[in-house]
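The chain below stands alone, shown as C-alpha cells; this is the form predicted alone.
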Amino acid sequence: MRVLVLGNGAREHAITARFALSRRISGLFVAPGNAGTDALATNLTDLDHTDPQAVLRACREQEINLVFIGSEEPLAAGVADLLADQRIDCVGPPRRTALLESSKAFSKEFMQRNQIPTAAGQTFTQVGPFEEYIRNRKQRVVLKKSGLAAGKGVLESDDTEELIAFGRNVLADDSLVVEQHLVGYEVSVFALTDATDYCLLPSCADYKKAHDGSKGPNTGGMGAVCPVPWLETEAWHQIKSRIVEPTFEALHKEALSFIGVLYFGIMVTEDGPMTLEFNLRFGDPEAQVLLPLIKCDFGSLSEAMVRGKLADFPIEVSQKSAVGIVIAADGYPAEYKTGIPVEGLPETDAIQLYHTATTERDGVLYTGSGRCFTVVGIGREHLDAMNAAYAAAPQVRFNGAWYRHDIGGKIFGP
C-alpha cells in the first residue's frame, strides 16, 4: 500500500506513526506534514491538502492507493467526493456527509429529525431576533458558530452583552447554534465504519478549556485521556443503544453513510447522555492518546474499511491507559507567535511525542501553532500514564511554552 495522510497537526501526526509500523506500507507521504511526521515518511509540504485537484495530482504522481484524511478543510472541500469519482481509495466522507460537521445548523437538525438525544436548540440568521431571544432567555445557554471554527466557535456565558456580542460577530457571516446549557462532564466517542458496518473504539476525554480546573476560554484541546476512568458502565450502554445505534440508522436512512470516523462529542447528564455535536475524522487531541493503543495493523485496518470489510477485522486494542497534555504558545488560545525556536524535548521512550505544524531549518525546530506539541505518557494504570506525561511535559522547552496541569482529573461541567 502507498498512503497519503492529509493534514500537518499532532492528529495527523499520530496517524502517520501508526501507518509507519506497519507491515502492508511500501510507500508513506503527508501532505503537508511538520517536522515529526518528515522523520516518518515523505512531506509533500508544497501541497495545498484541501484543494481537490492538488491531492488527485499528488495521489497520481506517487501512486498512492489509499488518502486518509486527518483534518476537518479537506473534508469540507470535497477532497473525498473527487477521489471517490477517480476510484482512490479514502478514508473520509463526502462533503454532503461531512456537513455534519461543517455545519453545526446541518447537525443540530439532523439530531432533532431523527431524535437523536441533544440538548434544545435553535439556528438564527439574523441580528434581530437573536438579540431578542438573548435578552429573554430564562437559562443558561451555549452559543455556537455553524461553520468550522478549529473548536474555538463557542460561547458559554451568562452575560447577556458578552453573548451579544459574539453572535453578532458570527451573524456577520455565518448562522448561530443557540443551545440549552447542559451540565455533566463530557466524554469523546469514536466509531470507524466501512459504510455498512461500524465498530466503537475505547472512550477518550478532551480537556477544552485553557486553564487548570477547565476554567478561561474554550481551545482545540489542552489534554486528553484514553480511556475515560470515571464513565461508568452503564452511562456506556447508554451512549450506544440511545445515540450511536440510531445515528448509524439515521445515517443510513438519510443516505450519509461513509466510510472513515465518527465522532461523538457526548455530555453525561443526569438525565442521560445528551450529544453535543459531530466530527467526521478523529479529534485532536483525542487521536493522540486513542491511536497508540490500537495494536492492530493500521495498514490492514484502513483498507478493510475501504473493502467493506469491518465486520471480519479483529480489532485489538491495548488495556493499558494514555494520557496526553498538549504544550502551548504564549498567548493561545487568543494572539500568538509561530516560528519560535524549540530549545529542547524530553529524551526519553517512555512517552509519545507529536508535533503540530513544527518546521525544521538548518538543524533547528520551530513551532508553527498554538498548540505545539503533544505529550503522551502510556501506563498499565490511569496514574502511570499521567505521572509519565507530567514527567516529560516540562522538558518541552521553548519561549513561553505553557500547560494546564490538571489533564487527567475528572471533568465536570459547571
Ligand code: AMP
Given for the second form:
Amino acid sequence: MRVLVLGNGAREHAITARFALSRRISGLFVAPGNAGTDALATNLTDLDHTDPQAVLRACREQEINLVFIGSEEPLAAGVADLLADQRIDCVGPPRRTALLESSKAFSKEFMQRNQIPTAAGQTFTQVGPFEEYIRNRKQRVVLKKSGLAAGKGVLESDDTEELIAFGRNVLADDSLVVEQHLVGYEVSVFALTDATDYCLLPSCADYKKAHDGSKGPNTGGMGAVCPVPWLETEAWHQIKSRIVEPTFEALHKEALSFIGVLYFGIMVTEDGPMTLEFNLRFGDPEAQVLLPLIKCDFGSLSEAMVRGKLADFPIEVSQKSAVGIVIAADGYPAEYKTGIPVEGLPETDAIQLYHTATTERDGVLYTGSGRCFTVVGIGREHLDAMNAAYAAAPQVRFNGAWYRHDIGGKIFGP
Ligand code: AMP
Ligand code: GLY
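For comparison with the form predicted alone, provide the form predicted together with the ligand.
Now the full complex is given, and it begins with the chain already shown.
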C-alpha cells in the first residue's frame, strides 16, 4: 500500500508513526508534514492539503492507494468527496457528513432531531434576538461559533457584556449556538467506522483549559490520557447505549454514513452523559495517547475500513496506559511566535515525542505552532505513564516553552 496522511500536527505525526510500523506499507507520504514525520515518511511540504485537486494530483503522481485525513480542514474542503469520485480509497468522510463538525448548528439539530442526549440549546443568526435572549437568560450558558475554530470558538462566562460582545463578533460572519452550561467531567470517545459497522476504541480525556487546575482560556488541548481511570463502568455503558449506538443509527437513517473516525466530545453529568460535539477525525492530543495503544497493523486496519470489513477485523488494543503532555509556546492560546529554535529534546526511549508543524533548517529544529510538541509516556499503570511523561517534559527546551503540571493527575478528571 502507498499511503498519504494529510496534516502537519502531532496527531498526524502519531498516525504516520502507526503506518510506519505497518508491514503493508510500500510508500508513506505526509502533506504537508513536519520535521517529525520527515524522519518516518516523505513529506510533500508544498502540497496544499486543503485543496482537493492538489491532493488528487499528488495521489496520481505518487501512486497513492489510500489517503488518511488527519485534520478537519481537508474534510470541510471536500477532499474526501473528490477522492471518492476518482475511486481513491480514503479514511475521512464526505463534506455533507463533515458538517457535523464544521457546523455546530447542523450538529445540534442532528442531535435534537435524533434524541441524542445533549445540552438544551438554540442557534441564532441575528444580533437582536440573541441579545434579548442573553439579557433575559435564567441559567448559565455557553456560546459556540458554528464554524471551525480550533477549539477557540467557545465562550463560557457569566458576564452578560462579555457574552454579548463575543456573540456580536461571531454573528458578524457566522451563526451562533447558545446552549445550557453543563457540569461534569469530559471524555473523548472515538469510534472507527467502515460505513456499515463501527468499532469503539478506549476512552480518552483531553485537558482543554490552558492552566493548571483547569483554569484559564480554552485551548485545542493541553494534554490527554488513555484510558480514563476515573470513567465509571456505568457511565461507559451509558455512553455506548445512549450516545454511540443511536448516533450510528441516525447516521444510517440520514444517509450520512462514512468511512473514518467519529469523535464524540462528551460531558458526564449527574443526569448521565451528554454530547458536547462531534468531530469526524481523531482528537489532538487524544490521538497521541490513543494510537500508540493500538497494537494491530494500522495499514491492515485502515484497509479493513475502506473495504467495509471492520466487523471481521481483529482489532487489538494494549492494556497499558498513556499520558500525553503538550509543550506550548509562550503566549498560546493568545498570540505566540513561531520559528523559535529548539535547544533540546528528550533522548530517551521511555517516551514518544510528537511534533506539530516543526521545520528543520541546517540541522536546527524550529517550532511552527502554539502547541509545539506532545510528550507521551506509556506504562503498565496510569501513574507509570504520567511519571514517564513528566520526567521527559522539561527536556523539551526552547525559549518560552511551558506545559501544564497536572495532566493525568486528577482522579476526578480534567
Ligand atoms: P466544543 O467545541 O463544543 O467541544 O466545546 C469546547 C469546550 O467547551 C468543551 O470541551 C467544554 O470544555 C466546553 N463546553 C462546550 N459545551 C459546553 C456545555 N454545554 N457546558 C459546559 N462546557 C461546555
Ligand atoms: N482535542 C480536541 C480536538 O481535537 O478537537
